[in-house]
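Taking the form predicted on its own, here's one chain by itself in C-alpha cells.
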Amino acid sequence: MELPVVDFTAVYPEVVVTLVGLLVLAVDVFLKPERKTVLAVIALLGLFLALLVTLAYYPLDEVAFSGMVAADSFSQFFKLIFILSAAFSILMSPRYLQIFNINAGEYYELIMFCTLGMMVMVAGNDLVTIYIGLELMAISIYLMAGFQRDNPRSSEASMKYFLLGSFASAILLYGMSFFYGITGKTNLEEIARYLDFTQNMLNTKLITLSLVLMTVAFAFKIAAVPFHMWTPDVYEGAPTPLTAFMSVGPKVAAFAVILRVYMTTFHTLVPDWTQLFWILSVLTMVVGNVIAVAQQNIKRMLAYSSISHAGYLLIGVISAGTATEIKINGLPATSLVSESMMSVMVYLFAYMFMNLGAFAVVIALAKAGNPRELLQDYAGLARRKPFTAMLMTILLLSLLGFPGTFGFIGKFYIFKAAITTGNVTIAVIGVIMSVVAAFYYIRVIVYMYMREPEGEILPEADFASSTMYAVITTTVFTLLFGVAPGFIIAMARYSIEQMLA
C-alpha cells in the first residue's frame, strides 16, 4: 500500500503561521518581561511573510490532502483578511498588555494559532477539516478571553464563551454527523453529488433537521439573533485587542464557510436555508441596532453593532441563494449568484478595517486603572485629541455606511444584490435599520465634538505607541477603498468565479 502524496504547496500560508507561532512560544522563554515587545515584532514579520506567500499562491486552484483541503483563490481571499486582522490586533496590543500587566508570550502565540484555525476552516473541503479548524480557533479564543485573571469580567467572559461555544460546537458536530449518516460522505463535493442524484429518495425531514442544526451553530459563530447573548458580555470582559480580533476573525471565518458549504454543497436545499437566514437576518438587524441605542459602554455598543452587521451580511447570503433559483433563458443566473457572493466578501473586507480601527481607538484612549470605555469618556475628545477624534469619526461614519467610505461600498453592493434578486422587503428593512444605527454612531461623534468633559480639559498626545499606527492604517484603507474599491471587488469576483467554475 502506497502512502498518498502530500503536497504542502496547498498549505504554505498555514505552515508559515504555524512555525511563527511556535517560534514566538520558544523565544518567549528567553526574554525578560521588559523585552516582550520583541515577540510582537516576530509575530508581525511572520504574518507579513504569510501575507506574501498567500498573495504568491493566490491563483492556485487545487485540492490536496485526499480532497480535504481546497487551495483556491476563494480561501486565499479570506486568508488575507485573517492575516491582516491578526497583524492589526498584534499592532494594537503591546501598549494594552503593558498597561494591564498581561503576559505577552502566550497571548501572541494564541493569536497565531487562532489565525491558523480560521485559515484551516476556510480551506476546508471536508466537514472534518472545517470542524478541526473551528475548534482550533475557538479554543484559542476561550483562553485569550480570560487572560486578565484578576478581572472578574474577563473570567466571566471566558467561561460564558467556553460554555456556549462548546454547545454550539456540539450542535454543529451533531448536524454534520447526520449528513454523514445520510450520505456516507464527509467531503463537500461528494455530499453535493449525492444530494443532487438522490434528492427524491432521501428523508427530507432528517436532512432539514441536519441543516437546522448546522445553521444554528454557524448563527452562534456570527452572533446572529437569537444566538447572540454571549456577544456583549464577552466583548466587554475580554481584553480589548482580543475583542477587536474576535469581532472580525471568527465572524469572517463563519461567513466564508457558509458561502462555500451552503452555495456549493447545499445548493439543492436553497429554499430551506434561505428561509432560515431570512428570519435570522431580520431579527439580527432589528435587535442589534435597537439595543445598541441604549448602550453607554463603547465596547458593548460596538458589540451590538457587530451583531447588526451580521444581519446585513446575511442579506447577501440570502440574495446568493435566491439567485440560484432565478432563470434567464432557462439557465441559472450565475452572474447574479456571483454578484451576491461578491457583495458579502467585499463587505467583510470593509468590516475588518472599520471595526478593528474603532476598537484600536478605544485601546489608544485607555489608561492604567481606567479603560475609558464609557460614552462620557469621549466627551470633549476633539479638544484633547483632535487627530484621534477625527479618525474615530471617519471609522464610525464608515460603520454607518456614509458615502466616500469603504462601509458605504459594502452596504451598497449588499442592498443592490438584494434588490436585483427580488429580496426588496429585507433590503428595505436593512435600510431602515441603517437609519436607526445612525443614532448611536453619530451620538459618539456628538460627544467628541459637542459635549464638555467633566473637570479640566488637558491636551494629550495623539500618538499612543503602535496602537495609533493601527488606527491610522485602518482609517487610510477605509478611505482609500471607499473611493477606489475596484481592486478588492475584482479579487472577490475572480475568487467566486474560480470556486463556482
Second form
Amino acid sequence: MELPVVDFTAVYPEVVVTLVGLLVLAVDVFLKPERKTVLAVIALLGLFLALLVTLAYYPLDEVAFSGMVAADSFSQFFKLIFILSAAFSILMSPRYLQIFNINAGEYYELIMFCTLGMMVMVAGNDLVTIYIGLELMAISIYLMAGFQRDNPRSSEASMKYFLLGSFASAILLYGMSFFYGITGKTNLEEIARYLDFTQNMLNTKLITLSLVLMTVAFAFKIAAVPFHMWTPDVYEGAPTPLTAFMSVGPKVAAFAVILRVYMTTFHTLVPDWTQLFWILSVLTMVVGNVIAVAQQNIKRMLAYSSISHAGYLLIGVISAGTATEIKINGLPATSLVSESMMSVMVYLFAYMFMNLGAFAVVIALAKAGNPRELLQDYAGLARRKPFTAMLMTILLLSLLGFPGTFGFIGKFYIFKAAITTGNVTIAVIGVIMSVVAAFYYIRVIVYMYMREPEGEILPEADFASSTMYAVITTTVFTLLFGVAPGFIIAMARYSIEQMLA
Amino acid sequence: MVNVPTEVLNYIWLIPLFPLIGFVTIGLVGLKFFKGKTELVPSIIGCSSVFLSLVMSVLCVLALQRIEPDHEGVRVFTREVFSWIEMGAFRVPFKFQLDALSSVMILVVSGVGFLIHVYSHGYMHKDAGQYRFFSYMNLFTCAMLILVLGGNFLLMFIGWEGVGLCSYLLIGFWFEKDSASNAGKKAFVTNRIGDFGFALGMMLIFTTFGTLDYQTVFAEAPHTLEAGGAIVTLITLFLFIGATGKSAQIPLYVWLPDAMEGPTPTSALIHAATMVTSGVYMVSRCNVLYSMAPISLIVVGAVGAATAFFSATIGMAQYDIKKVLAYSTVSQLGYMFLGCGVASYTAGIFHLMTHAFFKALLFLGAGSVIHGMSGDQDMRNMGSLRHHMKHTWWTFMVAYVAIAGIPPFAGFFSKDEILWKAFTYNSPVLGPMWGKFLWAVGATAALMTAFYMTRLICLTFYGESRVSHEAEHHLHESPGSMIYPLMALAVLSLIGGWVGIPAALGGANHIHHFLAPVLDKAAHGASGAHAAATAGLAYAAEMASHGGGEEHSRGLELLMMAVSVGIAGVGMGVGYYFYIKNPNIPLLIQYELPRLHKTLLNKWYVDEIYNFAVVNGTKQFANLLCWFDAHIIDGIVNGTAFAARALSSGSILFDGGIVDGLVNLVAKIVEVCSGVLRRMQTGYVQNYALVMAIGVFVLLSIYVILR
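Could I have the structure of this protein in the form predicted in complex with the partner chain, to go alongside the form predicted on its own above?
Entire complex below, previous chain first.
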C-alpha cells in the first residue's frame, strides 16, 4: 500500500479554513464574554482569505492525496457557495447571539469546521472522504443546533437531529459498505470503471440495494420527503442564523455530492436512480408546498419552502440523468447533460442568496425575548420598516421565481432542462407546485403591505447593522444575477465540462 | 505617434465606467448633501469623470493604431467584458468593439462632452438642481459611450434607450414648467415610435442570422442575404425608422425643436453634438447592409435631403435663437443622411464630427448670450451684442463661418464632400440623375443655411441694439468656465476639417483613409480578389464604385467647390443685405407674402397636422373604444348579469343542497388529510425514525423485490 502524497495546493482553501477555525478557538480563551464579536471578525476575515485563495487557484484540475481528493473547478464552484453562505451566516449572528444570551465562542469555530466539512465533501473523490466530510459537517451542526441552552426547543432540536442524523449516517455507511463489498474499491473512478466493465454480469439486486440505501441517506441531507420529518422541528428550534446556514450549506453539499457521484460513478445505473429521484421529487414538491401553506410561523414556513426547493432541484438531477441516455444522431447529447447539471448548480447558487437573505430578514426583526417569527408580527411592516419590507419582498419574489430575480433564472433553467430532456410530466408538476408556493410567499408580502397589525403595536427592533448588511448584499446579488447571470452560468458550464471530460 | 501599449485596450470598459461612477456618486451623494444647494463638488466629479473617459479614449484610439490590421485592412479590437444573456441559442455578450468608426465617435462624445461639462459648471451655477443636472449628464455620457462602443445590436439598443431616457430627463429638467415637461413627453413618445422600428429591425436580424454580433452579421450578410432582396431592405428600413426617431428626420423630427426647453448645455451636447447623431452612426455601422439595399439607400437619401431642405426653410423664419439652431441641427442631420444615402458613409461621419464642433459651439454661444440676456431668447430683443460680449461674439463668428461653409473652416470640407459625393453618385436604380437631384436640393439647403445663419448673426450681434433698458443693465460677458470651452471649440471648428482636405485641394484626406476600411467595406472588397468571388459583395462593390470610385476630373471637383463657396457667399450676402443694409426688405416680404411667412413661422403647420391626425386621431379612437365599452360591452355585461340573476335565483336551491355539500366535502377531506399530516408531525423523534424506516423499506421493496 502506498502512502498518500501530501499535495497542499489542492486543499489550500481547506487549510485556511481549518487554521482560522483553530485561531478562533485559541483567541476565544482570552476574550471576555461581551467581546466575542471579535471572533466573528476573525472568522469573516478568514473566510474572505479562503475565498481569495479559492479564486486565486481557479481553475484547478487535479486529483490529490492518492485519488482521495478531487481539486477541480466543480468543487471550487461549490466551495465559493459554502464560503459565502458561512460568511453571510456569521454576519447575521453577533446581534442575535447577544439578544438571546448565547455567549459561546465555539459557535464561530463550529461554523468554520462545518464549512470545512462541506468543502471536504464536495472535494471527495472517494467514498471515505465524502463520508468524513459529511460527518464533520453533521456533527458541527448537531452541536450548534443546541446552542440556545436555556431554550428547551433548541436542545430538543439538537437531540432530534443527532438521533435521526446518526440513523441516516448508518444507512449511508451501510450502502457504501455494500459498494465496497461488490467492487472492492472506495475510489469513485475505480468504482465507475468496475461498474462499466462488469455491466450485466453482477448481482443487480445487490447494487440496487446499495444504491437505494445511499440515496436515502442523501435524501435525508437534502430533506426530501419522506426523509424530511426532522426539518421543521430542527429549523424552528435552532438559533435562526444557524437555521439559515443549515438550510443552505448541507443541502448544497449533498446536491454537489449527488451530482458528482451519480453523474460520474453511477452513470451506468441511470434508469434506477432517476426513477428513485422522480418519486422523491414529486413527493417533496407536493408535501413541502402544501404544508407550507398552513404555516403561521415564518421560520417554519421557510423550512417547508426549503424542502420544496429540494424537490425542484431534484428535477434538474433527473433531467441530467435522462440526458445521458439521449442520443442525437447516434451521439450522446453531452450538451443536454451539461445544461441540466448547470441548471442545478445555478439554482443552488441562487437558492443560497435568496434563502439566506430571507432568514436574515427574520433575524433582523428579532428582539430580545421576542423572536417575532409569527406571520402576524409582519402585518403592516411596510409602514414601520419600509426598507426592510422592500428587501424581504424582493427576496420572497426571488424564492417564488419572479422574473428579474436570480430565482427566476434558476427555475427557468431547471424547467427548460426538464422539457428538453423529455421529463415533461415532472416539469408540469413543478410549475403547478410553484403556483401553490406563490400563495404562501405572497401572503407574507400581503401581510407586510396590506394588513394592519391587530392589537397593541409593539415597537420594532433597532437597526441591526451587520444583519442588514447580509440582507442588502444578498438582495443586491439576487437582483444583479437575476439580470446578468452569465458569469455564474459560464463558471458552472466550465466546471461540468471539465468534470465530465 | 505616441507609443501606447496595446494592453491599454483591455481596459476599454473603463471608458463608459467613469461617467457611470460619476452618475452614481453625484446621484447618491447629491441626494443627501446637495439637494437644493449649489456646490463645487458635483461639477468637479461630473467634469473629472468625463475627462478621465476622454483620456482613456485617446489612449485606446492610439493603442488601436498599433494592432495589426486583419486581411481586409481593418484594425478592430473586441473585448467581451462578461457574458450577459445566454438562453440556448440566444447569446449576447457584453462586448465592446473599437474600430475606426467607434474611435471617431468616442473621441467626439468624450471630447465635446468634456467641454460642455466644463461649460455647465458656469451655466448651472445658480440652479438648485445642479447635482441632478450633472448626474443626468454623466449618465448620458455613459449611455452614449455604450451606444458607440457596443459590439452587438442589443448593446447598441441599451445605449440607444439610455440616451433616450437621459434626453427625456434633461428636456424636462425644469419640470415645474408645463412646456418643459410636455416637451419631454413629446420627445419620449416620438422616440418610442422610432425605437419600435429599431427593435423590429433587430429581431429580423436575429431571426435571419441567429446572432446580433456586428462582426458575424456583417461578415455573413453577403452570403446569407440576397443583395437588393426583400429581407435586407426590410431590415434596413426598420433600422432607419429608428434613426429617424433618434436623429430627428422627417417624419419624426418634431420633438427636437421642442427639446430646446432643456438647459442649453443639454441642447448642445444631446440635441446637437452627440445623441441626435446616433442614427447616422447606426446607418454607417450597418453600411454593409445598406449598401446591399439600394431601395433603402434611396429612402435614406430622400428623407435626408427633404429634411435638410424643409427644416432650413423653417429656420429662416424663427425668432427664438435656440429654435433657429434647432432647425439648423435638423437640417444638418439631413445632410449627414444625404451623405449616407449616396453610400458615402465617410462623408456622413466626417460631417457628424465637424458638426459636433461647430454646432456645440453655436449652442453654447447662444447659451452664453441667453445667460447675458438674463434668460431672454427672442432675437427681436437683441442686437449689437458684440460690444458687450466680445469673446462670445468672436467664437460665435468662427462657428458661423464654419456652418456657412467657407474654407478653411471645418464645415466647408465636410459639407462639400457630401455635395460632391452626391453629385457624382450613380444610383443603381434611379441612375445618375438621382445624385444630381440630391445635390441640387442639398445646395439649395446650403444657400438657406448661409442665409438664416447670417440673419441670426445680424439680429443678435450687429445692427441696432433692441435690448430693453432693464436687460441692458444686467448685460455681461459670461464667466471663464463658460468662455474657455467656447474658445476650445472655436479652435476645433477652424481646424477640425483639416483632417479631411480632399485630394483635389492637395490634401491627404486622412479621415477618409482612416474610416474607409470600416465604412467602405464593399468598395475595398472590390479590389480584393477573394471578395469579388461572392456574388453579394461583388454586387455591393459595383454599387459602391458607382458611388465614389469613379474617376472624375479634378477640374470638375474644383469647380463644384467653387460653386458651393459661391452659394454660401450668396446666402451670406443676401442675409447681410436684408438685415443690415436694408432691414425693411424682410418686413416688405412679410407684408407682400403673408401666407408664405406665416407658413414658415408656424413650421409648415406640421405640429398642427400631427396634432389633428395622430394625437386627435388616437384620442378619437380612444373615445370610440370608450363608447363601445360603455354601450356594447357594458350592455352585454348587464344583459348577462340580468340573465345570471334570473338563473341564480333558480339555482339557489341546487347550490345550497348539492354544491355546498361538495365544497364542504372537499374541505372536510383536506381537513382530514392535514389532520393526518399534522398527526404525523408529532414531534416524537421515534415516530420520525419510524417514517424514515418505512420510507427505506418501501423504496427497497419497489426496487429490490418488485423488479
